[in-house]
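In the block that follows, a single chain appears as structure tokens, in the form predicted on its own.
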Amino acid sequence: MKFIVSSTTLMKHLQQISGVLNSSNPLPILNNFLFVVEKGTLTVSASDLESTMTTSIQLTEGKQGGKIAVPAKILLDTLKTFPEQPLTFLVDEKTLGIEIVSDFGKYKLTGFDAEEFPRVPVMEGSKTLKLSASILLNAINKTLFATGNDELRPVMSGVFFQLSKDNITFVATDAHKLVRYRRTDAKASGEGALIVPKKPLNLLKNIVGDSDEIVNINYNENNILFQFANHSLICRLIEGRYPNYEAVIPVDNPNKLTISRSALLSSVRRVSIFSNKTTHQVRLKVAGSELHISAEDLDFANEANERLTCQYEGEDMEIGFNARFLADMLSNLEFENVTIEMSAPNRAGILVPANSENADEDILMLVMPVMLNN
């Protein structure tokens, strides 16, 4: 097996999938690179079991064919120490050998058998799906930080697609915030629930632009695949019911705040320095015109106050919230202004674009509230 391919190409490529190598594995296979080479194309895989991500690169040359697994790490430590240059890639697929021959050298080191390359899954009875490259970007973007890390809620560690023929919903949460992230300009062909690990999002994350190009994807039980450009992703699904996270969101909230959104996150930031670090809790005080924010750790005798000017509709009230979690929801909003709608001290906060320019686009931000020492 003989191929001719450009040393940053290949960087380039192998960059977008190592993201799913782990760091220990299970099956020494894994630490590998899957190359086949066919009709003058390149594909390379990598997979951690869980989930197999693949991409393709045409050839400068590739006129015999074949498959072997190459070592993951030498192979990207030697080519980010190289400019662009051919590279020949020689393959002995008896021996196993690989020789790669380059403008300064050979290198020698030894591959693995293709065979024991885990085997991708088949689709089978699977459904479709059409996405636009930048809606799966800003849903992955809105709700990623909001899914749960808790091994004994499994559900909670991934994003809920809820599909039907009118919109599509992204839902996540950890029980502390939640994000839903509704697209009325994104519809499937039926009614489908997937709840999509956080791992294969993030490498998508990374490699789908923000562009009109169409992703497809095809889902059944329990796998989902993400097919784009010379990509394709495919992971196994979650099992389980996702928790009923519309029964969490509270439907009447006549307290609304109305508050420039960034001024409202630095005062968040400057104020939570001064906070317990256990709790991470600041006090939201609003009468009139007049937002208050303020935190303090008793402990080491720190307290910091801010005050801001807001729109507000509603009674006078007090509520505590855990900065961090304020911090994230407000920083992965991107609205000028955002409306806090909120009931009670112990009743969860709502966020919400002022304004919204997409009307396609319906998102909505909840975070619990943390009860005041007072």
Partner chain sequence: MHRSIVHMDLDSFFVSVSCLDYPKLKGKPVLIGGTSDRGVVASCSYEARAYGVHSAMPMKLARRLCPDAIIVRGDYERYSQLSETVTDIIKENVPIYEKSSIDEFYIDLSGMDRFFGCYKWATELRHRITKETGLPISFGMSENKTVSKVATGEAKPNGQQKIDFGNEKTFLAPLPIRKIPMVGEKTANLLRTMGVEKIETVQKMPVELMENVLGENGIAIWRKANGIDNSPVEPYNERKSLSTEETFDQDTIDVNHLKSLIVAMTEKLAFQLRSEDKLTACVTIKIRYSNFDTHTTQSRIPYTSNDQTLIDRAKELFDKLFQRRMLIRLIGVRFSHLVGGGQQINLFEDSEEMVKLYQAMDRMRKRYGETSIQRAVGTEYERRRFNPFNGRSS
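Can you now output the form predicted in complex with its partner chain? The one shown was the form predicted on its own.
A single chain, with no partners or molecules, comes next.
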């Protein structure tokens, strides 16, 4: 097997897929990139058993086919040091010896048998879905932060894709906060429900740009495949039933507070510096058209109080939140003004944009309060 490739092109492609690699792997083969040359195209894959990411490069010269697994770390470290120049890879598939020739000299390393590399699952009985890159990117950005980390509840560690003929809904929750992002300008051919793990979505975010290009999605019961330009990512879906999120979103919220998002966000961030370092608890008190945000850390006698003006309809109330959750939500809401809908100090607070410009987009964020001791 032999091929010639530009050092920077190869580096760029490898960096896009190297996020799949774990720092410690149960199988040594997973510390490798799989290189396959076939019909004048080089495809490189990285896998962590759960997700496999592949990128392809058109080769101009040296088209002797073959495949081999190349140790990822040593290859990436070497490529980083090269300025733009052609590199020649010579691989002896019998001895697994790899020789790289650059303008500066020659480097030899030993690869692994390509057959050891985990096979990409074959998608049987799959359905297709087309999404524009910008919708997918938006959906990932808006939901990913709300996913959970609890190993005991794996379904919450992914983003829920609910497909229907009328719209597609993306949901993420960790049981303390929840995001529901619905697009009516994206449609599926039928009903479907998928839970996609966090890690591949994070990787996808890095390769899908904010464009109108189409991402082709194939999915069946076990796997989902994303194809975009010359990249593809296939990953195992999370098994299990996603919690009934609609049932926990309160409908009747008579207390409505509308406020500038950036003002509230910076106030929450500032005040939370003075809150307890573990619980990040802040207190919101609304009365009339004034929002009073306060926090204290009794252990260090730290305390902060701020007042903001807002529009408020409803009864005066006092409610406690984890400031981290509030800040995460506010920074992902990208609207000028937000409305916080509440009913009682022990029930969820709901954040929605005060005035949405995009009729096809429906976003709702929910945050559960902390119980205040009055």
